[in-house]
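One chain comes next, on its own, written out as structure tokens in the form predicted alone.
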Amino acid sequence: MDLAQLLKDLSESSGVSGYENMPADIITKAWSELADEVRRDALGNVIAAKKGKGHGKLLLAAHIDEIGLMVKKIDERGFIRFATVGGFDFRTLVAQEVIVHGKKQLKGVIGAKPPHLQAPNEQKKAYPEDEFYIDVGLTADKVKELVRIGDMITIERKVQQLAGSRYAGKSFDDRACVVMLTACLSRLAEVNHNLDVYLVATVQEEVGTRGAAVAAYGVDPDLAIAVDVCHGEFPGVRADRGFSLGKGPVISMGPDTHPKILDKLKEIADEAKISYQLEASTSAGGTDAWSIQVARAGIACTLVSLPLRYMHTSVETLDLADIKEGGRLLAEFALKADRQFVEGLPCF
């Protein structure tokens, strides 16, 4: 599997929270090629099944969709006022380029004041979010024939390959992690492994880790474990904060983690030789682990995230060498894990 490849098909795609099937699409095929089932519930999660001994069901969680822009007004000279659809932070929207997703696609750009027309007062300070706006560069009636309110707009962004295996680009948060669940299922289809793997993308996590809900119940596996991104370092990030890119995934410890899958994790990298980091995390973050360790009546889970430079912007950056490292480290939990350990974890 070309890992890169199918980073940059996943980036490249259109998939606000809620209109998935984009990515949806691309990772299915890829999955279809590797896993023993693949199906979509009923909120559009895609979830593979990969059959091993049989000692316990494990769910392996990444968020396919992503932030986007939703059409709110269509002015009387045709340009599109939006509002949010998840956590962008409007200061990186100046300039960018966008999709407008309407009855076709529409390609726009958005736009703000100049320097040279605003007042001295102005400068110093970041856009009003009343004064973003979109110009697809056609006319009001011809906008108002295209384009209708509530549809879906996306960033457009192409990946970039920076020095080495770094990657740049949009909606990294989440579906570079999607990638590292492939990389797990293409090392899985070699081998016979211990646990039965449900591999999930899930949808909606940017607007509540909803489809892990969902996920969640509807597999009902014994342990779990969710897989999101966390902040790299670069320049004005904290140092315990922000972790190296290119030193391997990042496995949390906190109240969202299960202390002995933790300490499974631990022992199986230092088996393999799999490099890692680790988090102390002090409170459940908003990731698909908040809402899988809580499904019917608890689930041990825990948390294994990428580091990833610049989140929520169309230039996130990570190094693919993590994803790989990462996804050797799922693919021996499911490999060594076995019947007695997934029996223990009640017994704290």
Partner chain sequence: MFLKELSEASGISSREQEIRDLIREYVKPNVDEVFTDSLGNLYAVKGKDKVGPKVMLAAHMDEVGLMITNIEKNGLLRFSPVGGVDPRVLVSKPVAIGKNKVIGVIGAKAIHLQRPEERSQVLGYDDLYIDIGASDDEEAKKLVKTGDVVVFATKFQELGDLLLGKAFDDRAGCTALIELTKCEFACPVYFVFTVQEEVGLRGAGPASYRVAPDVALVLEGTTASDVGETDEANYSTTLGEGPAVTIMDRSVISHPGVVSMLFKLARENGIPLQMKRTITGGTDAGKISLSRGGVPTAVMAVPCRYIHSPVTVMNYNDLQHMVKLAEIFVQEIAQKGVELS
The other form holds:
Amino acid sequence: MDLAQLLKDLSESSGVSGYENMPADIITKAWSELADEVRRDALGNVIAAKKGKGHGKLLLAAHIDEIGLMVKKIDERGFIRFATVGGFDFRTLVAQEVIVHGKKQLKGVIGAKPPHLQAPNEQKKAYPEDEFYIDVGLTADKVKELVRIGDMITIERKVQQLAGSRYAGKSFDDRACVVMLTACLSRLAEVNHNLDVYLVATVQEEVGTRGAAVAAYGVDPDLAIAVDVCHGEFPGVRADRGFSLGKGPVISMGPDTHPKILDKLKEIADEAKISYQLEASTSAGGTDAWSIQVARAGIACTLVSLPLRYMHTSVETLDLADIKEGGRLLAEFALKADRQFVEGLPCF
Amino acid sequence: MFLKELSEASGISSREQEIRDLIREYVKPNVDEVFTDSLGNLYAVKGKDKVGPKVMLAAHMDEVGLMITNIEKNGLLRFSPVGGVDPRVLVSKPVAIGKNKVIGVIGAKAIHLQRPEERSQVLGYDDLYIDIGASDDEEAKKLVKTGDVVVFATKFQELGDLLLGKAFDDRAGCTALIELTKCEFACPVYFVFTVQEEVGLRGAGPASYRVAPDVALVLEGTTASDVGETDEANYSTTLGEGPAVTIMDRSVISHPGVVSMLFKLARENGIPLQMKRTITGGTDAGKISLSRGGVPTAVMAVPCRYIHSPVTVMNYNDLQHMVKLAEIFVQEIAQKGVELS
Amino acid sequence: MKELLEKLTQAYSPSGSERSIREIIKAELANYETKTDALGNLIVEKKGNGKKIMFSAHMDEIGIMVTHIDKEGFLRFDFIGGVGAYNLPGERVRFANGTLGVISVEKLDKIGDLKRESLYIDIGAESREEAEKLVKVGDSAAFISPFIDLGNRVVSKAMDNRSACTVLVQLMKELPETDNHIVAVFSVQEEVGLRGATTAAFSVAPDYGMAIDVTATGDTPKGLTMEVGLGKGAAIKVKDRSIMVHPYVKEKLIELAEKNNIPYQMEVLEFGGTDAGAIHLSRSGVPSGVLSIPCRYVHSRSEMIDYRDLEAVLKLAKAFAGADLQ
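If the one shown is the form predicted alone, what is the structure of the form predicted together with the partner chain?
Let's see the whole complex now, leading with the same chain.
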């Protein structure tokens, strides 16, 4: 499996929360080559089963949706006003290229007032959110013919390869972690592992970890690991909130972490000489782990994260080496965690 | 009752080991079965095979506190809150860290070194550190580690006619639940000590899904603001006037049938009972009432002043009245069932 | 249907106290066997061997709850659901037992100081003792405001969401011939967090969910930036804060509207939620949509809808009930 290519394909595909078909098709194809069975559930979660020795049922989740925009009004001159789907910093939208997913794909730009026309000191304030619009270069009639209220809009950005094994692009949150699951699956295809593994590319995480909630109910696992991005270190980020790129995945400690899974992950990483970092996070929530943990009668759960700089921009930056190390960690876990371990999870 | 022991035990949300082990020892002799689930909820079951409505009584074991998020080069510890902790209550307090209860203090710049305007500024989580006396990170790491949890180092004691301690929210409810395990009931009763209430009512939903009760009663410690400058309209509850029943809060509208049953029984048995007179906050009842196809649920709570701070104050009589009324309530349910209207 | 609309909007039932509206709806659907669950949801079923579709319209309304009665007999209160303080002075309320009261406000230095805590209710009592004979702490009240007919446009309190209840009652009275298994849920406690629909969806375990609710409009002076307007037909929701409507359900509704010449408009709402938010996350997921009735001045005492939109929503609901679904 060419992980860099998969990362590029997933990143450049469009799949705003609720409309994840394009990346879902890509991952279905990739996983079908490696898993026993791949299916989609009622909300569109992609679920791949990879049977092991039956020591227990492990769910691995990473989300494939991305934040995006949605047409909410087309004005009399054909400019498109939009709503957001997921959390945007509007300052990152100024002068961006976008794709409007109408009857056909339309290229658009988000306008910016030139300095010549600005009042003095205007540049010291961010643009007000209600003054943003998209220009697709067509007349109002033509726009209304091609674009419907409720159509999706995505940021257009090609993946950029930076120095070494670092890449920049959009939607690495969290498709980079879907790539990590794929790295794990590639390894599992070659070994006889203890746990039955269910990989889930979840939908609608960015609007409230919704896909994971129903996927966890449907799969009904014994234990689960959610995989999502955390913040990469960067000037101005507190040392306990930002993690190094290239030093391995981050194992999280917080309310949605089962202590025994945490210890097991650390033990397995040490044995297999996988480098990892530790995060103590009390601001739980905001990842699929939050939904999975409380599904049905409660699921032993934890969170593994990938350091990512500039989250929720279109130049999110990561190190491919971390993806590979993370995949190795997850695979080693599925290989080595056994029945006795699984049966011990409810025993506090 | 074991209020002192429970109050002094540590059990930050999702790290409830110590308090859970303590409660397990107390309830074991009184019930048929004790077990835990994958989140750490503790279940004590009595009369599982009896006929009659299945009753779930719940109280949360966890308390608010802090977690160490980083050990700085100079040996000071960075931390974040677990649950709702107002940083203004932290300044100038001792705390206990991790399993070994390493003692640390949360200091502040001396008043002599401050500019006058600094004194009106809140010291927030970006400004506060815990000092355990370590001279650098190497020494600190021998005593504590990132991810360790931190509790207020408050000793349980009498305060005039009242009681002073930490975590009466919800160790008061846990104490009541332990007392109730001693009673004999004619119906199946599940005593559930839940986890992670303070970080979003996390434990109760899965617990209720597992138990699938016919009716549930949540026993809590709740806000009382019957003090100082507070207008009487904002007291919420009053110490010494009996436990308080929640009609509505941000998480639940208590089942009207259960609420009126509680008031009727209180009246008939001469037990003081008040209404909670604000609708702020949320409890496990929010999740329990919405699990599966819905569960008639109500909340009864011991009024506590200065909740979520190192110095919580309550009246012991309110707790005793709560135990008594809860017992009578379950007996009544066992006999007459749940009135849905 | 207008008479029914008037009857339902005028009924008293804030969240948590839905008994009276439930009894009225039950009487309207006396031909059906109905069921009331633990939270008070009213569930009405037409069995069938096809897909199970759960329609949901919440029957609760916003209101207030008394939190304190002072020595002079004035009541202090908090809100049930999304009530704004700024337009309350001068409004009137009614309690379950028929007690009436008016809302007023303490003397303020600036109008901007108006907040919930500065409001009180006067029920005409001269002392705490007299007031407590009529009302006690914990009692709920609903706002009162008469139904007015402006022709196509009609106005009342509680158009949110009794207009949708009207549609759902009418739908059950006029169900098309279909194999589909239709379940109508008149849900409780939507205004405090989609609670009734949460438990009802679990019990019903439907194949599809369809909430009927009101939505905001962008057709008033210097109002919201949104395309929805009164009189432009049934609104087919694409998203709000509680749901991304399932693409299949959305496209199906558009297809049915076009095939049956039912006027429709697309809706993107940047706030708020509906029962569908709870239904689609039930168990292992339920593809769900929302049929919205455009409504101006939502959560005021003068919510305005266009009667023609109501008819369009009913037609589209009927078409969906009878649709051949995958």
